[in-house]
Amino acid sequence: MIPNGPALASHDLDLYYGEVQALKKITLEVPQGRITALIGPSGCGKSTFLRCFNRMNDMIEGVRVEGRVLVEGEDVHHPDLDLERLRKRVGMVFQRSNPFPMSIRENVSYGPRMAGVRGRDRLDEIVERSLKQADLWVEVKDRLDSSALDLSGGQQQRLCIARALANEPDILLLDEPASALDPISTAKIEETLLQLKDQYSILIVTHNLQQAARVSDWTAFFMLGELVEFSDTTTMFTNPSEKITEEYITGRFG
C-alpha cells in the first residue's frame, strides 16, 4: 500500500466494446481507507469502470482499453503484471450472490486453499476471521459444514464478502451488492461495509442514492460514459457543482 497515495486511480481512461465507447477520458483518484460510491443511471459506465481495476473486462470479447489504470500506484496493464496477484489484492463482490455449491466453510477457505494454504487450524482461523469481518459468524458458526446454498439471500451475499476477505485483499469492489436484497438484508450489508472501511479501501456501484448517501465518504457521478462530478458525499448531495448532477440526485431523471 502506498502511504497517502490513492488506492485506485485512472488517467484519461477510454474503454471500448468493439466500436462502442463505454468510458470517455475518465480521470479519477479513489482515496484509501474510505468508501467511494459510483452513481448514475443505468448504462452510464459505472460497472465497467469498477471492473477495470481487477481487469474483469478482459473476459468480454472486443474490449479495448486506452489510458492508465492504477492499483496502489501499479499499472494493471503492465506486461509484467501478475493477474492472479492483482485479483487477490482487489476483492470483488457481484450484484447477485454467487456462493459455490459447497459448504459455508469450503466457500470461505476456497481462495486460501487455491493459494496453497494448508493445515486445518490455519484454514479455520481464516474462515472465522473472514466470517466475523462480514458480520456472519454468529449466524453460521454452528453449521459451517452445511451447504452455503441453504443461507438466505442476504446471508449469501455476506458470505461472498467473507470469501473475498479470506484472500486478504487491500481493496474491495462491490457491484450493486444489495440490489437484489430486502431492506433488512440491505441494512446489514451497509452496516458491514461501514465496519470494513477501517481496514479496506472500498469502491461500490449503487443505483440506490440513499445508500450512497448513507455509506460513502466520496461519490462520483457518471453520465453517458463520462465522469461528471466527484466530491465528498455531503457536498455531492447538498451542493453539487453541476446542474445535471442536481437533476439526477433530485430524481428528475434516471
Contents of the next structure:
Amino acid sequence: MIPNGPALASHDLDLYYGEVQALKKITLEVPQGRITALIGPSGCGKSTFLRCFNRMNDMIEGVRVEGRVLVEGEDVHHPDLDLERLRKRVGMVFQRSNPFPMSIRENVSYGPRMAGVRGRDRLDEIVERSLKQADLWVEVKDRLDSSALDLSGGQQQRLCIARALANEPDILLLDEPASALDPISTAKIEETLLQLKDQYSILIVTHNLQQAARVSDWTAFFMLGELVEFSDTTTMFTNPSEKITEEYITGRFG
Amino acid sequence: MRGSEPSRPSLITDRVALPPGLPGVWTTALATVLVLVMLGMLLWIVVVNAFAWFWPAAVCRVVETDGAEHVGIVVGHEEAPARAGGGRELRLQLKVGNRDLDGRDFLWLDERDIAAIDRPQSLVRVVRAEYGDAFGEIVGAVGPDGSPIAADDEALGRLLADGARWRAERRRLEDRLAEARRPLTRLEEELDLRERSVRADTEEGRAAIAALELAAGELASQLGPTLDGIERELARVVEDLVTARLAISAGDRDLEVTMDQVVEVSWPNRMGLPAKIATALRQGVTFLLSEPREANTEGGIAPALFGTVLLVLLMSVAVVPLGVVTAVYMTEYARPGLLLRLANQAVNNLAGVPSIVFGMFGLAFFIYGVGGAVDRTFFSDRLPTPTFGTGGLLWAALTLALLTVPVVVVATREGLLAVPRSWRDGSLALGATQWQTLRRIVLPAAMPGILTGLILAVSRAAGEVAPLMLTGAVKLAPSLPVDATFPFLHLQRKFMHLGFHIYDVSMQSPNVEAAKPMAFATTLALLLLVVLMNLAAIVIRRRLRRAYRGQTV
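Could you present the same protein in the form predicted in complex with its partner chain, rather than the form predicted on its own shown above?
The complete assembly is shown below, putting the previous chain first.
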C-alpha cells in the first residue's frame, strides 16, 4: 500500500457500451481508510464506474475502456496484471445478495480456498474472523454448516460482505448493498460499514441519499456519465457548489 | 352525429350461448383422454400377455366325442371357419406341449366335438430342459437304481427333491470342471488363434505354435488326474439323472421324462390362490435370473437383461463427459455468432437422424475403422480372426452414446444457462478463475440439467434396437461380457440385449406361437428396466434440486 496515496483513482476514464458512451472523462481519487459514496440518478454510470476497479465490466460484451484506472497506484489495465490477485485485493458486494448454494462456512471460505489456502483450522479461523467483522458471527456460529440460502435477506448480504472480507482485501466496493433490504437490515449493514472503515477503503454506490449522508466521508455526484461534483460529504449535502447537485440532493429530480 | 347512428346492440343478448370455450375444452380434453387410453392399453396388453407366462394356468383334460383325450392348457377361443352345416361355432386352442411326441405344441378343437372338459387334481405340468413343457398325469416312476417307485405323493416328492439335488450337484461339478480346466482352455484358444492367423506359416509363428503346444501338453498331463476325478464324479451323477425318470400319461399318449430333463414339476390344479401367486412370483424371479433355453423360447432373460444394463451404463459413461464438455464449450467459451448457431443447429439435427444410420456409422467407423486399426496394431497375431474389428459391447455403447449425445448437450446447455449470473459474478469477484467458477459453482448448479439429459439419453438408449443389430447384439452370446478372467470386463465381446431379444423371440424363433407370452414378458422386463432407471435418475435429480432450491435468486 502506498502511504497516503489514493486507494483508487481514475484519470480521464471513458467507457463505452458498444457505441454508447457510459462514462465521460472521469477523474476521481478515492481516499484511503474512508467511505466514499457515489450518488446520482439511475443510469448515470455510477455502478459501471465502480465495476471498473475490479474489472467486472470485462465480462460484458462490447465494453471498451479508455483512460487510466489505478488501484493503489497500479494500473488495472496493465497487460501483465494478475486479475485474480486484483479481485482479491478489491472485494465486491453486489446489489442483490448472491450467496452460493453451499453452507455458510463454505461460502465464507470460498475465496481463500480458490486461492489455494488449505487446512481446516486455518479456514475456520478465516471464517470466524470474517463473520465477526461482518457482524454475523453471533447469529450463525451454531449453524455454520447449514445452507447459506436459509439466511434472511439482510443476513445473506452481511454474509456476502464476510465472504469478500475473507480474502483480506484492502478495498471494498459495494454496489447498492442495502437497496433490496428492509430499514432494520439496512441500519445493520451501515453499522457494519462504519466499523470496517478503519481497516478498509470503501467505495459505495447508493441510491439512498440519507445513507450516503450517514455513512460516507466523501461523496461523488454522477450525472449522465459525468462526474459533476466530488467533495467531503458535509460540504456536498450542506453547500454544494453546483446548482444541479443541489437540485438532486433536495429531491427536485432523481 | 351520435344521434343519427343506429343504437348500439345491447351487451346482453337473448341468444342461448354455449359456455365460453366449451368446444375447445371438449376437443382438447378428448384428445388427452385418447392419449391416456392408448397409453393404458399399451400397458394393459403388455402386462396381460406377459402375465400368461408366469401365471400357473389350470391343466385341463379334454375328451372329444370320438373318445380322443387330450391334456393341456386352454390358451384361447376363436370363431371356427364356417363348415358345411353353417352357423357360428367356437373352437378352442389347447396348448398340449409334449412336443417330442408329434412336434405340435397347440391343438385346435371344435367346441361341438368336445364331450367333456375337466381339471383332475392329478394333472401335472413338467417344465423340461428340452422340448418345452410336458402335461399329463404321473403314472409311474423309476428310481436311480432302475427299480420302480410307487407313484404316490410321498415317494414322488422324495424323488423330485433328489432330482433337484442331483441337478444342483451336476451344475456344481460342471462349474468346477470348467474352472479347473480354464488354464488349459485358454492355452488352447490361444493356440487355435495362432494356427489360424496369417503369420502361422512364418518361422516365428511356427516357433510360437510349437511352444504353445508343448505348454498345453504339459498342462494337460498336469491337470489330468484332477480333471479325470471330477469327470468321474460327474458321470456318476448324470447316470443317476438319466436312470431316474417319471412316466407320464397325457390322454392318448404316454411319455417318459428322465430326471436330467426336469426343471420343475407342479400341480397347478391343486394350487389355491396364494400358492398360484407365489408360483407366479417365483417364476418371475427365475425368468429374470436364468439363462435362455431352446433357442430363447424357454428359460429366462438374464444375459439379455445384464447386457442391456451394462450397455446403458457404458453408454452413460461415454455420453455424459462428451455431452457436458461440448455444452460447456458452447455455452461458456464459444463466442456467440454464426458458427455457434450452426453448431447448435447441427447438434439439434443430430437428434433427428434415424438410429439405423448411426448403426451404419458405428459399423463403418468404429468396427471397420477403429476396430480394424486396433486389431492390426495390438492383436495382429490373431488376424484374420477379429478381436475389436467385429461388433461388440464397446462399439455398441459408443454408437449409442453418439446417438444420444444431442439430448445431453441440449439439456446441459439449458442447465448451464439457468445458473444465475449473480453466482458467476460473485465467484469471479472473489478472485476465482473462470475454470474454478465453472468447476465449483456453475457445473454443480447445472447438475439437475445434466441429469435430465442423462435420463432422456438412457430412456432412448435402453429401447434402441436397430443400431445394435449392426454393432454387436446377438441372439445368443456364448459368454457374458463380465466374468472372472482378467480383465473382467470384456468390451470386445458380443452381447445380448432385451430389445433385440424381443424381436428375436417374437419373429425369429422356431415356435413363434409358443414364444409369444415370453416375448411379452421380455417386453415387460424392458419397460420396467427403463422405468426403473428413469426413477433412479429422477430421485437423484430431486435431491440435487433440493440442494439448489435458491436457484431463482
